[in-house]
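Let's start with one chain on its own, the form predicted alone, as structure tokens.
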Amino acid sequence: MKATFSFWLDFIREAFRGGKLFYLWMTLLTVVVFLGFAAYIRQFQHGLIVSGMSDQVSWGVYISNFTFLVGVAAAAVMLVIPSYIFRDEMIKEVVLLAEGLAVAACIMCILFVTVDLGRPDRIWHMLPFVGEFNFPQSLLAWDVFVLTGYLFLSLTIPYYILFVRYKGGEPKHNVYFPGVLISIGWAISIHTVTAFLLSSNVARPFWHTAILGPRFLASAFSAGPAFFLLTLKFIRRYTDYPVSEKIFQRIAIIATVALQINLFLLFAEIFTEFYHQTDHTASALYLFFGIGGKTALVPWIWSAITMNVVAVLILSIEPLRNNSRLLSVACVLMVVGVWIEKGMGLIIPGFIPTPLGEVFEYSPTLIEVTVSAGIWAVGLIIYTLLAKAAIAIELGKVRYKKLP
């Protein structure tokens, strides 16, 4: 009990200890959080009318961020498998940081769903025993179940490993390995269930495709490792934690293969939609070319495809991939490109045109952008604090001191 209390005390103390750059970073994020909270208060007071959403397009940038971040959370499994299953010691050096990113992403997912609700105070209706959870009939209930379950696994497994190392011991493989196996299947399930939430809508032919689940996983396993790679570059530059260049190349290869598969699935979907055009092609037609002069999403999707193609070219050519600056550029392009493709390029066109053939365009308002920025800032704060404390324990700077 004393060791546990001491662990959390040292963990929190180390998480909030830093230099001028750390406090400047945290202050900036805190300001963004307060701006986002103020914007959300305005949305809560006036309702979703202050957003760009409507009865016709009822999901917007909030759910777009949710679908992207579910993939970022699930992508941690691409480092868990080689480190814990195949005992890759190189990847194992950074896998706890990837788990920290998964925790932050899960929390952001929950927050984005919360702000998307017009009446978040009514969420108690879904609580088991209090309301009607409707499990297992409801896909939404499945989504809540897998997301909270994965958050629990992403917290408990790293906690055990860090706690044992904090006490100066070595984590026992047979203790945490069963949880690792469960988390691997769980990570895949959180993104698969999210894809099923969309593809089960038969009235939305743009989503009603069996390939949506594999597309979700491929995009997640490309953008997630790319985002993590960028954070590792930041960690190597501003902390004492050693991250070898080989780790960057290993993660880059994972992201490259996943992005190649993602682009193949995207082009397979485009071919299916346009080779023999039917009434179901309307949403894809609006997305890629516009309908009746309505072209709000056209620049978004073509920009995303261009970014992903440039990124995959850089990553697929070894001399370019080995260039640190070009690797960073490719990762940024991949993260932004996949975010657009899975958000503005997937969620929004599913509602346009409506089943009645009406074209109602959507653009996020300043309120939505500010709230979204605030949630992203919350996630970055959480990841910064978790990574900072975990690095200190991993480096042996923080250890349990038994009282005489």
Second form
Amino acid sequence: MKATFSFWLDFIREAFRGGKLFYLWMTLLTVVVFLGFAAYIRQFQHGLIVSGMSDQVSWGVYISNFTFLVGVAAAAVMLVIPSYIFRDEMIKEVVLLAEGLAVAACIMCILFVTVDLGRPDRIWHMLPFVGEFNFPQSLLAWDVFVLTGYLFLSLTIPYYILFVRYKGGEPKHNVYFPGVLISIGWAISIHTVTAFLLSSNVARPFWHTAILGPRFLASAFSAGPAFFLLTLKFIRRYTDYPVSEKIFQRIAIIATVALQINLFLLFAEIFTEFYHQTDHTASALYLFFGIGGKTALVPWIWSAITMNVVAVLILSIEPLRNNSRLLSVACVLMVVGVWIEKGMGLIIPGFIPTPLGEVFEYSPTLIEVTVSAGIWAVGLIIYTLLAKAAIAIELGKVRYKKLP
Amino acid sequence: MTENLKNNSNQVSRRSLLKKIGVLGTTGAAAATGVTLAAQVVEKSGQEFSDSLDSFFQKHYRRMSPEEVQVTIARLQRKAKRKYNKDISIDTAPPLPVTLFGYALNISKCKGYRKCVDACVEENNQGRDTQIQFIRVLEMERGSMNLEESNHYYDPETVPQKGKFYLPVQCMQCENPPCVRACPVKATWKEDDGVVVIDYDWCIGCRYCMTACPYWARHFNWNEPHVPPEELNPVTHYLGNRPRSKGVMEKCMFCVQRTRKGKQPACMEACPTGARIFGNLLDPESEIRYILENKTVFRLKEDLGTEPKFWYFTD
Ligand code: SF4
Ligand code: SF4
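Having seen the form predicted alone, I'd like the form predicted in complex with its partner chain now, please.
Once more the chain from above appears, this time first in line as the rest of the complex follows.
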């Protein structure tokens, strides 16, 4: 009990201790959070009318960010898979950090869904027993269920490991390993369920395809590790946590293969849509070329494809990949590319044209952008704090001191 | 104490009062009115406060006991009174026995006047500023059923146009409704008379049902809907046309407030060409049954397997 209490005390102390740069970073993020919060208050008062959404395009950047972040959330555990299958010791070192990222991404996901609600005051209607949880009928209910479960797992496993380390012990393999196995399955499920959330809609031919699930997995395996790799570079530069060069290479390979598969699946989809065009091609047509002079998404998707292709070229050519700077560039391209492709490029064209054939465009408003930025800032704050404390404990800087 | 003062001031003539108690009396009377007013304000805002607390905890409609339904209805009436300064009735009539509602629409008669659209808005209290319309009439090219070539924004003054036909679309009250399955909180469901309804006070506004509907039948209150009080239809049903609030979903519910009383839906009544036939599918004598049995009918997007209870036919 005492140990738990002192663990939390030390954890929080470590999380908030830092140099000038740290405080600058945190202040910056806090400002963004406040801006986002102010924008959200406005949305809360006036209703979602302040967004760019409409009856025609009824989901926008909020849900787009949500689908992207589900991928990032799962990425953590994606890294665990090779580390356990191939008895890869290296990746174990950074798995804790990856779990921290998973926690942050999960919380961002939940926030993005919440700000998208028309009646956030009624969110308790989703609680089982107290409310009416439409489980297992509604895929959205499934999504809420798997996401909270995943958040719980990503919190408990690292907690156990850190706590044991804190007390100066070695975490027991047969205690946390079953947990890790469960969370591997769970990580795949948060993806699959989110993909099914979209692909189950017969009303939306753009999503109603079996390839959506695999594409989700592939893009998550690419953008997630890429994002993580970037944060590791940051950590290596600004903390004394040792991240070996081999780890970067390992993660880069995972991301490369996943991105290659992702591009292949995208190609397969484009081919099927366009070789013989049907009514169902309309959304893809709108996305890639625009319909009737309405072309809002065209520059987005082509820049996404360009980014992904450049990234895959850099990553697939070994000398280029081994260049640390180029690797960072490729990762940034990949994260942004997948963010567009899986967010704006997947959610929004699903609504255009509407089921009654109307082409009505969407673009986010300043309020939506500010709220989204605020949520990203919340996520980055959480990740920063978790990573800092975890690093301090891992490095053995803080240990439980038994009082005499 | 204040009561006494008030009584005294009434009994004693004004002049002697002023003489006798002078300033004290007036202050007393003023204080008395002040207190009563304050008490009223407190009572009113107290009521408003407890109402908003109760509406926060309001249960799912299908979980309420009959007593709870009554209490809720009374509160909703007070709320409408505050907003519109108008007394409304809120019916809770259950589905009629042995009834399954269906609709058939004669597209050779429909001329695209959009009278049904206007009648629907008047009947069902859609927000005038939100401009929600449950019925969308598409102007279609003759010789094609491609919805993507339809015109949603034609001018009803100039109809009918040569080379066009008109296709009104509204909620099809699917027998296998994807919107119902989608809802994470069971805020929308299919009643025994086949009508898909929404509990506007349970909906969390996630809009997943909207994504799931293949007929673009669901509409969202992006802001607080307003109806000019004189235009508000005071005869409402809990699952039908009662006033809605911002952030919730709504759609056509076959005018349950009328049809469960044996009346026609507003759109059918308003149609000048008689293109619309509404009725009970379980009644072999009904006109709609005659049409289904004797005319060539079709349904929109039948291949999606949602089993719409809305048919189109031609003469
Ligand atoms: S038409 Fe749409 S809203 Fe109406 S029942 Fe079918 S799926 Fe639901
Ligand atoms: S918007 Fe309302 S009715 Fe529709 S799925 Fe969400 S909670 Fe259910």
